[in-house]
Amino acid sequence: MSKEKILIAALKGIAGERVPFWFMRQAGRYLPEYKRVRASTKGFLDLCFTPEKAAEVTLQPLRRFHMDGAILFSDILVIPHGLGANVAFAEGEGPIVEVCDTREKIMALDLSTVRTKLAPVAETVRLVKESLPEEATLIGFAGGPWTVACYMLQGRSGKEFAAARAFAIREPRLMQRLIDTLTEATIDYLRMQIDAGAEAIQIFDSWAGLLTPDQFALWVTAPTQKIVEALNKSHPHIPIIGFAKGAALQLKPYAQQTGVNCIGVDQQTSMEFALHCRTNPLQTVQGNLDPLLMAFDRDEALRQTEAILKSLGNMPAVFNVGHGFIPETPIENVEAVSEFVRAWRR
C-alpha cells in the first residue's frame, strides 16, 4: 500500500513531522514564465480555457519552489459563465459580469451547460495529474456562492459590494434562487474537477466577511454544508477546505456546521484562534501569512512563518499564506519561505 501524500494526511488530520504548504494565487502573476504564457492568449478566460496553457501555469510554481500541493489555475467566475451569463477580463478594471438581479434572467440560469462549457477545467486537470510530481497533490476550487454571487449581482469587483447585500435584503426568495443555482453548479463542476483527478478541494468565499452573523449563516455556512455534503456523498476520500475569509467570530459555527475537513484562515485571525475554532480532532487548519509580509519584508515574513509554525503545536495543519498573492510578490521572497517551511520540523 501506497503511502498517502503528505498535503492529503494531514487535511484528513494526521499531523506529520514536517507541516505542507502550498499558497493561494502561487500560479502566476508574480512569475516571468507565467507572464509569458499569458502574453501568448487572447486574455485571461482565454487562459483559464486553453488546458495545455492552464495546465503548464498550475505546475510552475512548484518546479521553482516544491510545494506540496498545485492549486488548479482557473478562476472563480468560470461559474456564472457555465450557467450561461457574460464574461469577460477586462486588462486594468478586473472582471465584468452580467449582472443578473431579475427574476428573468436569474430564472435563465441553466445548470445543464455547466458541464459542457466547463469541460475545458477538468481537461487541466488531466494534463496536471499527467505531470504532477509524484508527492504533491493538485487541489481544485470553486467560489463559494455567496461570493460568485457578489460578482453577478454588482457587476465587477467592489470593496463593499452594496449591490449584493442590497439585492440579498430587498429579495432574499430570488437571492436563495440564485445561491441554490450556484450551489448545485458548484456541486457539479467540483465533482467533474474530481472525477478529472482533483485529490482536493477548496471553496473560496473571499467576500463572507461583509455579512452580518445571520447573513452569514444563510449565504455562506448553509451553502457551503450542502456542497460538502454532497461532495462526501459522492467522493467521500476527497478532503475539503472551507476557506471563509473575514469569518471571525463565525469561523466556529462554520467549521462546526459545514463539516469542512480544514478551515482556512486569513491574516486577521490568529493561529489560535483558529485552533480553537475546530470542532474536532481531526479537523485541520490552514494559514495564513499576511501575503504583504511576503511581498514586502522578507525577514519579518520569516519571522512569521516561524511563529505560526511554532504556533500549531502538533495539531494537524497546512501551512499558506492568509489571502493570494500580490503581482509585487519577489520570487526570492517567495523562495525564502518556502525553505524554510520545508525545513521546518515539529
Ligand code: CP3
Second form
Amino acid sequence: MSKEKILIAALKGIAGERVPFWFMRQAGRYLPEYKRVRASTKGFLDLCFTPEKAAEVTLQPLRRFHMDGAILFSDILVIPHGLGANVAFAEGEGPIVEVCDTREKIMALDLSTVRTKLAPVAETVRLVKESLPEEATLIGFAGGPWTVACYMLQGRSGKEFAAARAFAIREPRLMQRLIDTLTEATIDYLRMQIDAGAEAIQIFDSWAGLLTPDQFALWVTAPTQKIVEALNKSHPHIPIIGFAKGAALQLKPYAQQTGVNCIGVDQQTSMEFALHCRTNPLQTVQGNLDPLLMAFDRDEALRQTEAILKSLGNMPAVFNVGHGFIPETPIENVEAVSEFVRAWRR
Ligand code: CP3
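Rather than the form predicted alone that you just supplied, could I have the structure of the form predicted together with the named molecule?
Everything in the complex follows now, all chains and molecules, and the chain you saw is the first one.
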C-alpha cells in the first residue's frame, strides 16, 4: 500500500508531526530562473500556454525550497480566454480583459471552447507529474467565479472593483448568468486538470472581501459550493482548498456551506479564528504568514512562522502565506522560512 503524501494527508484532516507547506505565487518574478524562462516567451499568456516552459517554472521553486506542494503554473484569467473573451497581459501593466457587461457579451461566452482552448494547461499538468519529486503534491487551481468576474467586468486590476460591484447591484440577473457560466467553466476546467493528474485543487477568490455578507453568500459561497459538489461527485478523493481572501466574519458560513476540505486563511485573520470556523474534525486550515513580512523582515517572519505553527496545536493544517509572494521577496527569506517549517515538529 502506498503511503499518502503528507500534503494530501493534511488536506484530508490528518494532523501529522510535521506541518506540510507551500506558498501562493511561489513561482514568479522573485526567482532569476523564472525571469529567464519568462524572457524567452512572447508574453505571460504564451508562458501559460507553452507546456514545457510552464512545467519548468512550476518545478523551479521546489528545487530550491523543497515545498510539499507544487502549484500548477497558469493564471485565473485563462478562464475568460477559454470562454472566448480577449485576455492580454501588457508588460508592466497587468491583465487587460475584454469587458463583458452587456447581455450580448455574456450570452456569447462559449462553454464549448473551454477544454480545447485550455488543453495546453492539461499538458502542463501531465509534464509536471512526470518530473515531480515523489513526496510532493501537484495542486491545480482556478479563480473563484466572483474574482474572475471582477476582471471581466472592470477589464483590469484594481483595488475596489467598483465596476463589478455596481454591475452586480444594477444587473443581478445578468450577474447571475455570468457567475453561472464561470461556475460551469471552472468545474469543466478543474475536472480537466484532475484527469490530467492534479492531486488537490485550490479556488482563489482574491476579491471575496469586497462584498457585503448577502452578496458574499450569493457570489462567493454559492458558486464555490456548486464547484465543490460537482468535483466531489466526479472526483471524490481530490481535496479542495477554498481561499476566500478577506472573508473575515464570512469565513465560518463559507467553510460550513461550501464544504471545502481546507479553509485558506489570509494574514488579516488569526489561525485561532479559522480553526474555530471548522465544521467537522476533518476540515483543515491553511495559512497565513504575511507575505510582506516574508519580503521585508526575515527575523520577524521566522518568529511569526513559529507562532502560527504553535497556534495550530494538534489540528490538521498546511503552512502557507496569507496571500501571494510579491516580486521583491528575497530568496534567502524564503529559504529560511522553508527550512524552519520543514524542521519544526509538533
Ligand atoms: O506560483 C503560483 O502561485 C502559480 C501561478 C499563479 C499566477 N497567478 C502566476 C502569475 C497563480 C496561482 C495566480 C493566481 C492569480 N492570478 C490570482 C489569484 C491570487 C492572487 O494573487 O490574488 C489573480 C488575482 C491573478 C490575476 C493576475 N495575474 C494579475 C492581477 C496579474 C498581474 C499582477 C502581477 O503580479 O503581475 C497576474 C500576472 C501573473 N500571474 C504573474 C504570475 C507569475 C506575473 C506576470 C509576469 O511574469 O509577467
